[in-house]
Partner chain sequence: MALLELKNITLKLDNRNILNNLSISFEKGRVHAVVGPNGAGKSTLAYTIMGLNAYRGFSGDIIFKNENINSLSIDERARKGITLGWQEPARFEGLRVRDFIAVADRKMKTEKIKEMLQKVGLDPNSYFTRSVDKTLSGGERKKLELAGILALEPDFIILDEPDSGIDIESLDRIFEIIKFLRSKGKTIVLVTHSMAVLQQADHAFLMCNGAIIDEGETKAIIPYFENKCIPCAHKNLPDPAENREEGLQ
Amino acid sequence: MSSKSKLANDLYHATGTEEDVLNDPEIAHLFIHHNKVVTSRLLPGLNVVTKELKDGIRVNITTDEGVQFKKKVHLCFGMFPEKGVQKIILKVDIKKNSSISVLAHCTFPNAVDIKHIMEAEINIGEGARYSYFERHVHGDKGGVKVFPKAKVIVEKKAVFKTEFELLKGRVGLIDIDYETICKEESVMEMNARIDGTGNDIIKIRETGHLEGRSSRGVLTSRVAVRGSAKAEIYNKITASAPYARGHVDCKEIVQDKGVASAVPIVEVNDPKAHVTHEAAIGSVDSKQLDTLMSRGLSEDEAVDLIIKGLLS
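For the sequence I just pasted, show me its structure by itself in the form predicted alone.
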């Protein structure tokens, strides 16, 4: 096995995933360690161009018009060293009537002082579908700073779904900044699930603009903060077209000395549009806690189970 192949295997196994992606010829993949490609496989209709930069790597992903991918495309970004900077400049262009689902793993198992920067521009063509699930796996030292930033345009009758999950290892610092513009009859769903402990800092800023007639959007955040972790959630939906529909939903659990704030904002600029919001911050439900403890779980085990339920 070559050094690059071994690095790719080690990187993917560090995510805790058992699926044999590297050896499945029907699954497209791209693995990047630090700022270098270690392995990739493309399928017809999927075009990926990478360019190594002095301070990062540029990745352009394009689909052909009308292509439908049956299996998820796998991306893996990560670093094994304790220190360093990984910067990904990502440009995604999903062509008209095509459909693609991406599973992206980001893993930094040994991080003491790692900075992961993702700057993305995403365009989803008319009638296309793009699903992006980003799962982070960190080490237990809290030495990761993550800065995902994206500008997204969802064209007429297109669908954009994104999920961000950070449930394994310490968060460190996470600062999410997503902004999405939705055209006529398009759909946007953005979902974040993060579990913070120790002195982790969680910042989520997601904005959706429903600019097209009958466009729809949902922003959902589920966050837990324990120890002395802190979370700041700012979610906003604007609706400026007839029959646009949106909802902002934020729920946070606070334990120990954790601190959480939530700012759901709705802005409606058309009398035929409608946007709602819901925010809830509090401790673990005492009735749920008592019920689980009565069945033999310790308080810590019961709290963990409740939080896992919130974040599932």
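Here, rigid core means the biggest group of C-alpha atoms that superpose within 1.5 Å across both forms. Residue numbers count along the first chain shown, from 1. The model shown is predicted, which means the values in this text are computed figures rather than measured ones. What changes on going to the form predicted in complex with the partner chain:
- With a cut-off of 2 Å and the rigid core superposed, residue 24 has a Cα displacement that falls short of the cut-off between these two forms.
Same protein, different form: I have the form predicted alone, so give me the form predicted in complex with the partner chain.
Coming up is the bare chain, nothing alongside it.
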């Protein structure tokens, strides 16, 4: 096996995916180790151009107008060494009326001191749908610093859904900064689920601007901080067009010496727009805890199950 295909295989296994991503001819994929493409498969209507950089890679992804991809496209960004920097400059252009769903894995199983930076510019054309699920799989040493940054434009009647999940391995430091602009009748959903332990630090800053008439947006975050982990969440929706509808929903569970703060900001500049928010921070709900314990679970088991549910 060449070193490239070995890397491809190792990355595939580190993601924990069940689908046969590397062999299924109907699944498009792009696997990147540090600054190199180790394997890829494209499908008609999906165009990818990459350019190697010193400590990372530039990736441009475009779809042709009106193409629909049946199966999820798999991306994988990873690094096996204990130390290093990986910077991904991602440009995504989803053309008019096309539809694509991407599952991206970011895996740093051996990290002691790894910095992963993602700078994304995403444009979702009129009537197009883009769903992007980013799952992080980290090692247990907590030596990863992750800086995902994205600027997204959701054109008329387009749909943008994104989920960020970091439940496996230690977080280390994560600093998310997403900003989305929504045009007329577009839909945006951003969802983050992160499980912090040890001395992890979690920062989430998600902003949605509902600029188009009848645009809709929801920001959801679910975070657990245990040990002495810290989380700060600033979620903001602005609405400046008639019939724009937005909602910010943030739940954080704090255990042990964890510390959490949440600042939901809603700003409405049109009398016909409507934005709501809810935030709940605290220990696990005592009724939930009592219920599970009255079935015989210990307090720790009950807390675990409640947090798992919240983050699922």
